[in-house]
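The form predicted alone is given below as one chain in structure tokens.
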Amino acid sequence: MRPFTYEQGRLCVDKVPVDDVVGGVGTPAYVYSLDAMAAAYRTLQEAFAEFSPEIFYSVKANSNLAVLRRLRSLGAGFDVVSGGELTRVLAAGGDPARISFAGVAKTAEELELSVKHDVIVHVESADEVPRLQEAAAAQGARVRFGIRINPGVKVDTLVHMQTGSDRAKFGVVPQVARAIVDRVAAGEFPDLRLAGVHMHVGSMIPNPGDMVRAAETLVEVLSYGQGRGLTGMRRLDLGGGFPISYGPMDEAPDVPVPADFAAALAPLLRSADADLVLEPGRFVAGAAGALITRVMLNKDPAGRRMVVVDTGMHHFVRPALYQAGHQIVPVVQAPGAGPTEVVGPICESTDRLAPAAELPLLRPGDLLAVLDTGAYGMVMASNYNNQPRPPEIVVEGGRARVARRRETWQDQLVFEE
């Protein structure tokens, strides 16, 4: 169940008004329910519970301090693409042994700060796996490390979302992964522990069979690892992809659920010799979160209905980048006027949130919700235009906080002199 819902006429997060989160606020904000990212990580906890899932967050797509704690609590490790996601997971108490660290262009800092914490590295190319053996070396350190697998598997989500086909830049070909592995059983690498392989085949998968069409080759891959010897080479991470709706707040999902997943992935985890790892973002945080935004002013270019709202691009990219659809929603509910282009204050044609939104009539000052924002919203936000950054407010147990502030125009200067 989404945690954003209309009670007598207002909406709610967790059946708090959301006029009243954002009062003492102001707009634009990001308002996250912790509680429905703690339901979210459960469900998919259950859904695998016959395979007793390690289930690592990625960071990626919400790394707010506050939601990283949370999650924490319930037991999650992390998975992580950058030393400023690491440093990040670190300060909200992660357990280092429970992260693992990806990304196809790790730097030197990068990987000596992962050795440091003894974290799992993720090498994406053969020419990483000796960087990585020269840092452990020169800290003299065991590190643990897996081999991220472009299985060639072409899902179909939206085309910047693919990231497991044959012409993505993620992860090494099977034939380059049964290399490595060659490699390390030949002692090449005395100082690292090739501990499994992982993948990542794109977001909002459709189809739980592409799925399985990608873990099943990196089975065989770790198979082979154990066969040349490597025992201890059990790691099995599917990585993420668990889509969520993006439909209408009051109908139901329109996507595959985490327990299609694991009932079209059970007969591979049966009979694989390994420890199954999932990497869930989107699915966690996405319905959790809305950006709250304010009407500043109503126009009517060329006979159609167009309002002008207090956030855009700069801080919710992802009609920009991806086309992607996202519901815009009155904060008090009223009829529907007819379909309503919902436009940001930024100097770019494309800073649109939504072409044709089902909106009622508007004034200056009502308040919307950009819903299911929770994911890859406030962490792809920017300055664009010296824009400051919104502020991000959780809600937990019924009581809101704000677990960041706005940023102010003055803090954009604090790094130039």
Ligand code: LLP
Given for the second form:
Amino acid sequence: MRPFTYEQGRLCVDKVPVDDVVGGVGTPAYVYSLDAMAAAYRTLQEAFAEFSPEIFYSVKANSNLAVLRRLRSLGAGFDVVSGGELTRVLAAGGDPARISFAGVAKTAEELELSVKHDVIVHVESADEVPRLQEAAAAQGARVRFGIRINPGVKVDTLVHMQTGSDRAKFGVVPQVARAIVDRVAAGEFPDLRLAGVHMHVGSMIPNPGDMVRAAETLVEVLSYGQGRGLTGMRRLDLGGGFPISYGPMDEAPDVPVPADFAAALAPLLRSADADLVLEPGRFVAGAAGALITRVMLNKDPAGRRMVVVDTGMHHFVRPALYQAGHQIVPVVQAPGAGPTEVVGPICESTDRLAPAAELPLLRPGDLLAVLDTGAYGMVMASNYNNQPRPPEIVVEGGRARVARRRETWQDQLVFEE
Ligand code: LLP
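Alright, leaving the form predicted alone aside, put up the form predicted together with the named molecule.
Time for the whole complex; same chain goes first.
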């Protein structure tokens, strides 16, 4: 579902040549197809259509306002993890009643902001419930909340992306969730309404069965609550984790698709008395984006092919942080392909985008695209080495526009005296 294809040897995004898209802006630059994000959103929605899911896009994957606005226009709600993300969603016109906030350590200010806007708060520890009650009482508000449950399922994904094993810091174990249910049923938190249960067991989940096992635990807690008279407890939020393929452009995807997850979950969902919520991040945004960069130098130490480009771990940290593999392709196809190490300008030896990308012979000035960087790309970028962060260009209906400008050296001085 990548919007990036070759047309007569030129890399295009939604059929618009990438060199034209970055022409007036320069490199490095993130480029996103909003239409591809919309298509991915619909794919997920259609796969689960039988269960009329509410889709709360996970803002941490890509929080550009243009992305949020486009998803809002499709009817998406939003999963946020901080007051900053919440502020962004509100700025993008997101419906506050369709925002949920999950975070391991929410500050008093974040709880206050959530209560003020009637956001659904996913508590991640038992201690958080009285804090939320206090925040609700302080504003004379009724607050909906969910319990993030850690179902103790170790998903077979990169260890960095496991969030639901019994050693994870996220959520509460099922016994604690039941204890919270009991306290709510006993009337201990008069200003809170328990809306349901939540989980996110990991990103890039390779086996739908892992999600099913975890969801079974959630359904048990949900029925337990309903059995205790909490009939408003209906939200079954299964989190995100739907994978995308990071493989070569000409190879078939090597990961399960949303329909596989829907089929695996169907028996459980049919039996549960619940409203399904999904929180995709990567699946919506990942394949829709590329980071466009320019070759600065050919290093060629000891005959190896090594190019230095004008972006690196500061703009795109996944390869350095997780050893994640991303395809790097030429913007204009050329002969002489061979394994090429692609490194950035940062003063760290981990600043390497690929150890051996299959690339033609390159000259300074040639453009490359680091694919599948629409999710967890710009949102994880930093100013390390005081490098400005790149602009974000969005393409919609075949037209490109700058959605976020390039930072400048001067921008980096504004926070200091
Ligand atoms: N819901 C919650 C509560 C989450 O914590 C996450 C992601 C999602 C939904 C969306 O998950 P997705 O559908 O994108 O897998 N930085 C890492 C990924 C960390 C994901 C954290 N939580 C990466 O670059 O792969």
